[in-house]
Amino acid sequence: MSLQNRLQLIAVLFACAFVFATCNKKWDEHNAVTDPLVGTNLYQNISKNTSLTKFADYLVKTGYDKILASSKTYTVWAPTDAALATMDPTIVSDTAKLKLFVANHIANQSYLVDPSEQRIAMLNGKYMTVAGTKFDSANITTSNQYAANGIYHVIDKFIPRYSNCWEFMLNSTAAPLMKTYFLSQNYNFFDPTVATQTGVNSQGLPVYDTTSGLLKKNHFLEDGLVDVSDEKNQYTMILLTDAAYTTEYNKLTPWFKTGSPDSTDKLSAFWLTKDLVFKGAYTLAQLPDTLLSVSGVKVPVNKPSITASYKTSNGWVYVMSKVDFTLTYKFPPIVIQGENPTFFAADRTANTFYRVRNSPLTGQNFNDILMQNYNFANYYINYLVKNVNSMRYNAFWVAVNDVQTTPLWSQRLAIDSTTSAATNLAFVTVAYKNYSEVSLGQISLTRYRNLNLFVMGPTTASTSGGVNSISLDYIKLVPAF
């Protein structure tokens, strides 16, 4: 290549390297951010803006300036001025209580404006609903203001800190026989994880402090199929006034007869109680007339008998003067499935069958348990049923024979024991191809407990001809009030 010719390749090379670097100057300019505030974290900001004075107020007084001017990541739904005006003054001269009112409106990570419902976390360990342009019950006027550490909403009120559904009830005096249960299930608990270690015993093992580490729970809280003080869910809670507890509670105890006064109280309680709490928040104008407790009860809701209603941080609490519970759906059939028995009278593995079969009934595939030839006399399946109501109960049964015509085999539903005469069922043919259920009788339980029931075969021992035989879809026990 010839001086000239590279010289001319340069002076190209050059040019095409300024052009470069004057597009990319200003292409940098083009995504510049040119807004001042992002560059200023989410205190600062909040500071400058004219309506929010009193919540950049608070802010200082609570040591929140701080935390919102770190290099973490928040977003702040700030209540206005106008908003701020109503605010109780007990709260504002209280530091501690005014802490918590402002964490109300804050919470870990970056929050746009979304349309989807979300649960979201406060610094102060509430949850707050929010959807679309609405922060619980206030409105977001000013949305997706940016900083350098996070995002805040301008909000037309401000959200108060809600005790939740079972710190109100705590507080409560609306229904203080209710709440006198509740407080008889509270029991201590050590947990070593929060305890304070003050040595070490002669096996190695750390000693702690038993006062430190002990925590209060509730049994009801355990047991009650719903926990109400959880904030991260929603729930609706009745509370009953004293004469209401008392009349749902005196049906109940007639079917929790036991061998003490105490434990059928306990009984009664819980049971009245557990069908009071239900999942998902319910307003006012949002509550049906029946609601499905946890355990599928179904329970009248009406609505002229609610005397209070108050808003939870995790629902809502109602305060009824009446509950008219409808014990058949209080007390609703118990139904034990033929294919999982507790024990059987002797190994017959081989002559045990654990089938599918499909009802003509229902068009529904089921599960049934078949035994043929076990060559024993009166053998027998047993099925464990616990805390069963002290009541009388008609039995029935589902027992499919689809497998012979003849002979047609017996069997029978014992109660308690295999031998006694007096609690046994008469046998029953089990004729071939019926899928509906079989009336046994009826059995009668005099105090509330665990049940033992025995399917039972024929009274003689064969190994042919299907004679020793015994099948089981199901059995349903339906209360007779």
Given for the second form:
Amino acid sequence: MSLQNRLQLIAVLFACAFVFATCNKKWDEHNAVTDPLVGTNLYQNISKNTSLTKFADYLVKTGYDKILASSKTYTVWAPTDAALATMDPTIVSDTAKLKLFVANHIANQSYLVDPSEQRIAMLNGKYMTVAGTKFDSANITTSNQYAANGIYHVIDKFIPRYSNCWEFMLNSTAAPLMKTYFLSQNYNFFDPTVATQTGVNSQGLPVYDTTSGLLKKNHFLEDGLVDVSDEKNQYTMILLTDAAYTTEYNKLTPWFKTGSPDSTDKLSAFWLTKDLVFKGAYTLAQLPDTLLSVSGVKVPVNKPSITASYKTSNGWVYVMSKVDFTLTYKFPPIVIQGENPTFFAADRTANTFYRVRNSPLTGQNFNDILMQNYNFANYYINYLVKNVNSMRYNAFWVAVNDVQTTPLWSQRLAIDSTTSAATNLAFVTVAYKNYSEVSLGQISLTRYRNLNLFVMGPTTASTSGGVNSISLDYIKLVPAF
Amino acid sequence: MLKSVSAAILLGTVLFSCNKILDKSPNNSLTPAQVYRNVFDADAAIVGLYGKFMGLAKQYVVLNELRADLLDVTANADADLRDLNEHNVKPENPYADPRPFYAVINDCNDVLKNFNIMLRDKKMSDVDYQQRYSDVGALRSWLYLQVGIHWGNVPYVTDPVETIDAVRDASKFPVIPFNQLLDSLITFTNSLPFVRPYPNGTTINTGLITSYDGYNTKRFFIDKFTLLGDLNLWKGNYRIAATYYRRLMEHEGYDLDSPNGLYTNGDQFYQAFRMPYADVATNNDLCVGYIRFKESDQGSLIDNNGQGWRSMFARTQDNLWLQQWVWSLPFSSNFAPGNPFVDLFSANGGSYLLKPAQAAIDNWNSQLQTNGFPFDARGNFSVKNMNGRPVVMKYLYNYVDNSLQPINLLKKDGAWFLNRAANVHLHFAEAANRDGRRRLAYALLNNGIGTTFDPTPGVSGRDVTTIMNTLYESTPYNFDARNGEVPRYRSDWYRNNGVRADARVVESGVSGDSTLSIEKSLIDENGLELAFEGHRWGELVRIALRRNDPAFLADKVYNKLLKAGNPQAAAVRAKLMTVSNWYLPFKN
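Condition change, the form predicted alone to the form predicted together with the partner chain:
Now the complete complex, all chains and molecules, led by this one.
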């Protein structure tokens, strides 16, 4: 290699080294963090914002400054100083209350402004409806401010920590009778998973201390189909004034005759209040004339009767001086499906057919039961109907005979007993291909109780020809009042 | 100088000795002369060919079902499947690639060429050659029919080519219209020297009928009667088509266990390929059945892998299985290729890419069973719900248990269902209907020959000599289904029951023009009986072409997409109103 060649090679090497050396910086820069705000945490950024000094003070006071400086991700909806000017000083001076208030504006994870509506859980357990530039009723004035550990938005109004529907009712004096009933449904519940174990007894079972582990629960919230103390979803609740409550309550008591006034009271109160809570939050403007309760009862809502309305953290509460329930809606007909029997007079599995049929009347498919040639006199299928009111019912059934024109068999409905002539209804001939409801007569109950219904076949036994037949799509008991 | 001379000598020696070295055969591959030495090699070539052919199973079912009106995509399906479903196929769509078909066709060509060489060199007997050449030739014709159905105008190549892409060279291999392809296929397939079923191999140990990997090969090979029937049905040669179908329906020579090869009596004689009536006492049949005397009870529906209609998709290759299946290739975890259908269809242990269309489910639910139930139980067997999701079940009965959970995630046994007796009966009826034998078509579709050609069905103690038959017809329409005591008749078709009666649904009825009405009923029945088995698109195309009515096909696909809530429904209908849009893009 000549000297000239060597020099050339060295020059090339130098050039390469130079290029790589200069590259280094460019490479580092291409993904370097250039926004200084992203390098600092949420608390630092909020405290730097001159319009959020009060909120930053609250953060320090409640210890949330440490949380917002941590490595988890948060979203803060921070009210401006102007918004916080109207803040109740009693809350500011009470650290515990202030903590709940501040936590009402902070959520886990990052939420950018998004036009779709969502319910977001706040750090105090409440949920806020956030849609576009709306944070509950506040407007977001400055949005999507990044920090190292999340995002903050500036809002023009603070959102107080609301009670939920249930808490509101407990603190309210608008409906004393209703509240008394709800409180009567409280009970204590022992939960071993939260109780403190103190030892082990001689059987090897755990022993707990007597105070921890006892939780308060409420039957109405658990059995009432709607749990209005649940924060996650939204509800509407109607509180009746005492006068209105008494009126409606008295309309119901005759249909709940029992052995003790206490039971009647409990049943009537439940039957009344179960249709005063609804899924979904209806603002006053959105309230329709008729609400449908979870149990399917139509509830008339007469707006002039609303004496007060309150927003809660999970919906709305309305105080009403009148809700005029219609009894036919309150007591819908009882339908007992033929294909769900409770028990039979005797095992006739081989003669029992659970069928699917299409009704030419409705065009719908339906299920029914058909028994044939079961060879048993006075055979019956039992249906136990629970919690039937003390009232008169008109009984109907749909019994389909699409199998034979002769003989047309007869069957009857018996109440409580298969032998008592006093309560049993008359035999009815099951016509060929009759898909409509057939009237059976009236039954009268003097007490609120469980009811045994029997569908009974012919009085003689037969093995052939379809003489012994029973067919049933459904029985319908329509209250006669 | 001396150095140069010695170098030259050395080089010369090396080159000289090279000659022999170069003569050596490669030791990691075989030449045709080494492969095709005798009949056993020929059999191995055929089995290998079918092994490769099975690789088409997925593409075949996807093309024939997803493009038609009974199968839909799920949320899991990829863009390629969605495009097929919406008839918006891009050339790079792997399902629309004809090369897998041409790869097997090319292998067929290669095998055929070598069989000819073997015959010339006396390495195979005439009889052996005829059977094997015909089998591979028929398989090639079947493949070409599929290629023609899906790609329309395609090249018909009968010599082996170096690479599959060469087939796309239009200068060497001109594309021919589908009609001309059919002519070529009919001419070639007609010329095959052996179209009958094969004799059993156990006696002379050289036959094609034997056992591979625990599976009998009786229904392993393509059936040439039905192939010829199908080709002629597509062409519109109705009588010829019916004649071929009839030959299968008479199961000529199919008793492989009897010395003379022909059935004379017994269940196999009366039931093989004849769509026989149900065994109502034991339910050991392939019909929709209920426990006897509890026919009106929902819970007594026979729904298991050993009895009734469902069992044909799950049972072992026993006599009943042989009575129904004409062509079926087994998938097993013991050998390749793997079963593609579990992944395609199963929601438990599969990817669940395809699901039954709502339109198909509605078809079953609009039927009426003879016991008054407002549905067709074949729907209950073809579709089941896994965690609330409708699943195509026909391919999964050997994979999942009764709770629809996989028995063994790795054991994906199953089968590729290619052809069965019900399909042959419906095709025979289609040909007979177009050939003016509407009542016979109606009989095979509905209640069977014996009942339909009986003015007073159900009466006992009659002389049935002049009823329950069509013997006044000439072949292939002359059926004898007489069943009487004095004089005694148990004619060969007396157990025939009809496709719909076997499924326990009421008669289809006829309204308006009887030929068109019965043809429509036959196609509807194809959807009820053979859904998801890979027949549907071809059926729709054939009828729509015959009627010159694109709306026949377009409306069915439109209806599927409409019921599925697919926003493309109307656009797809408009597109399918042009016949050329039915075909997949052939060129990449």
